[in-house]
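We begin with a single chain expressed as structure tokens, specifically the form predicted on its own.
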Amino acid sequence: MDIRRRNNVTVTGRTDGPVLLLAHGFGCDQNMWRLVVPALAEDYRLVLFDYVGSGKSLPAAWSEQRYSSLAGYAQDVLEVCEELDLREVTFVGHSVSAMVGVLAAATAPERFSHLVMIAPSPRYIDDDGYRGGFSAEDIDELLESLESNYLGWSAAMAPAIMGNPERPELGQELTTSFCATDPDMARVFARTTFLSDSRADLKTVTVPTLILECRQDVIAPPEVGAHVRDAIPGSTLVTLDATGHCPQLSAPQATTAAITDFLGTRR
């Protein structure tokens, strides 16, 4: 299969620059990065893609069995890296994709040099001594609502996830992105995301890692960012002066500055 077509791969920026691989989260696609791309493209070779089941990927390539675990999404990442022969990659993962990047780097460590985790969460459900932000009952209700009325769920949830109610166009954009996703594929991705527990995988990270969190985020509370920082030795946690779960849209300049500061390329 043509991996570039399957995952709608886009390459832009400096052809001789270090590689940034930008990976979107649940309900999104590579368009979510458009506000940070122009600045990053000045110094980096940017590789963007859509997971199978999202955006303009090839629907025929989707498999419920494969995409019922985060390992299936990590396999998408690794196959894109293999197709483009990418090495020394900085993986920039938003939301659940941060954990996908952890899995990909553990599987093929020779391909990755840095991780940037934007609004990550290794587990969304609270546990003994761990606050993920949701009870098991909360997640059950969320998934039941999504499965019974995906479009209605999207219209209600996307603005809450985005935050920034004073900028309703952002919530509308995320709603549109959610609604453009096939409901059956979204159902599987949602269950894979919200029922995942990647806490043990964090100990496999050996590359320099940046964790970006917003000061207010209904999906990933501050305790989650602190947990990820403490679980990855030597990692850097930066709290952006931003709200919501998608700072690459709500605070693109701050997001870009944090990434370039971490990588040592800020002008």
Given for the second form:
Protein chains: 2
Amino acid sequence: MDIRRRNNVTVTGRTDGPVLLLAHGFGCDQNMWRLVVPALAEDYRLVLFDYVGSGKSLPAAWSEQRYSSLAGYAQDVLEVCEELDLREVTFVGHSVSAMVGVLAAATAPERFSHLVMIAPSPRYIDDDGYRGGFSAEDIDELLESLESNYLGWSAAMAPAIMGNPERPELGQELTTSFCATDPDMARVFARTTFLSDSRADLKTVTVPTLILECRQDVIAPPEVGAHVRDAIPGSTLVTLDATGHCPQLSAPQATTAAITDFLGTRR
Amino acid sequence: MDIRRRNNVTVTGRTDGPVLLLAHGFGCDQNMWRLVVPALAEDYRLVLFDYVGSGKSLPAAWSEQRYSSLAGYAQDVLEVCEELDLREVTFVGHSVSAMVGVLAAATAPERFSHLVMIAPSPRYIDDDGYRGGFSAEDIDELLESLESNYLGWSAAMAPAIMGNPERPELGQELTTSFCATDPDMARVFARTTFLSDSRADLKTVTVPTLILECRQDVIAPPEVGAHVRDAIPGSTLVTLDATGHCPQLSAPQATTAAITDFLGTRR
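Right, and the form predicted in complex with a further copy of the same chain of this protein, after the form predicted on its own?
Complete assembly follows, chain above in first position.
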């Protein structure tokens, strides 16, 4: 198995720089990082990839079973790390990938030095004493709607997730990304994402961790960022002066600045 | 001029009930009220209409000059009130229409008994000591984007405004409504809306006023609801357990309950 080809791995940036591994979320691919790559490339060796089932990954490598749990996505991350023999990795995960990074770091702690979680949520559904922002019925409705009409669902879902209505091109870009994903694979990834409960995994984190949230995010209310911070001792929560669920596209400079501040490399 | 025909006036509900005049916002028409009409119709005489330039109003009655200021929209409201000889009106305005109601009530105070403002904003652009949620550049970008591609803009803007990504049919409904609006008339209404500054008008309000906001609204941050409440002495601000900019569609029961609680008619 050619992992580089399977996960469409791209390596760019400063060859001798510390490694940032950039991991996209549901319905996206490595293109999601396009606005932060130029600045980060000056100081870091950047490793980008597409999860199997997303972007330009190899569809033949997909299996419903493997990608029905977040551990399957973490396996992609670990195999990319192994293939490139990455060490001292700062894992930067967007949305559901933030939790994938937690799982990967728990499985192979020797490879990871820092975690950056962008708009993470360890559980989308409300629970006793926990507000995830959605009821169980909300999530059932979301998944049923996706399964009955994936393209229509994407066209309405993606702009709502992106927010920033004054810049509709952002929502259109996310819609295009969602629509480019195979509907069957998207269905599995969506179920895995929106039905996940990774709260217990947060306590496994031992590396310095930055949590980036936006002021307003339709996917995760402010309580979620606070929950993640409280669950990871010593972690840092930064609320960006940005809205929506994708600050790396809507506020790339603020996102880059927060990451480089955290890593102590801000120019 | 046949005002009923011009503004596509609909009268429904309890014939001898107190009057609710339901006024839609930008890019919408009276259909916006479809999910609250059945419950409100039990107790109220409901008057619905479409502003000239929206819905099934008469396009021939439109003029760029009149509809380039919120006072022009208030004129529509007042002419509907006059035509139907409405008194003791509770004006229920959504979004920009909340401010239209303020202007109408200041012009003809004898007609209005209460104001209900749903997701209002007296100014969208930040100012010294005021947070509207958008920079001047944001709003310029929004208007330029609208003017260059109205249908594309609508498809991305409407779902972002609606929020509630778990129910994409809501965003689709708003997209359809936006797209059904004449692009030239929409351009004028959008400029009038997003460049408005009606903060000084808030102090003219003398009738009991209910302000309804959602927990999360991409059009207006929480500071805006607080500003409106503070600017209208004795007004009541209710934060609905709802998200997005259109609670009458996304949370119709909570919206109806808040209105009927305020008016003292909740069953």
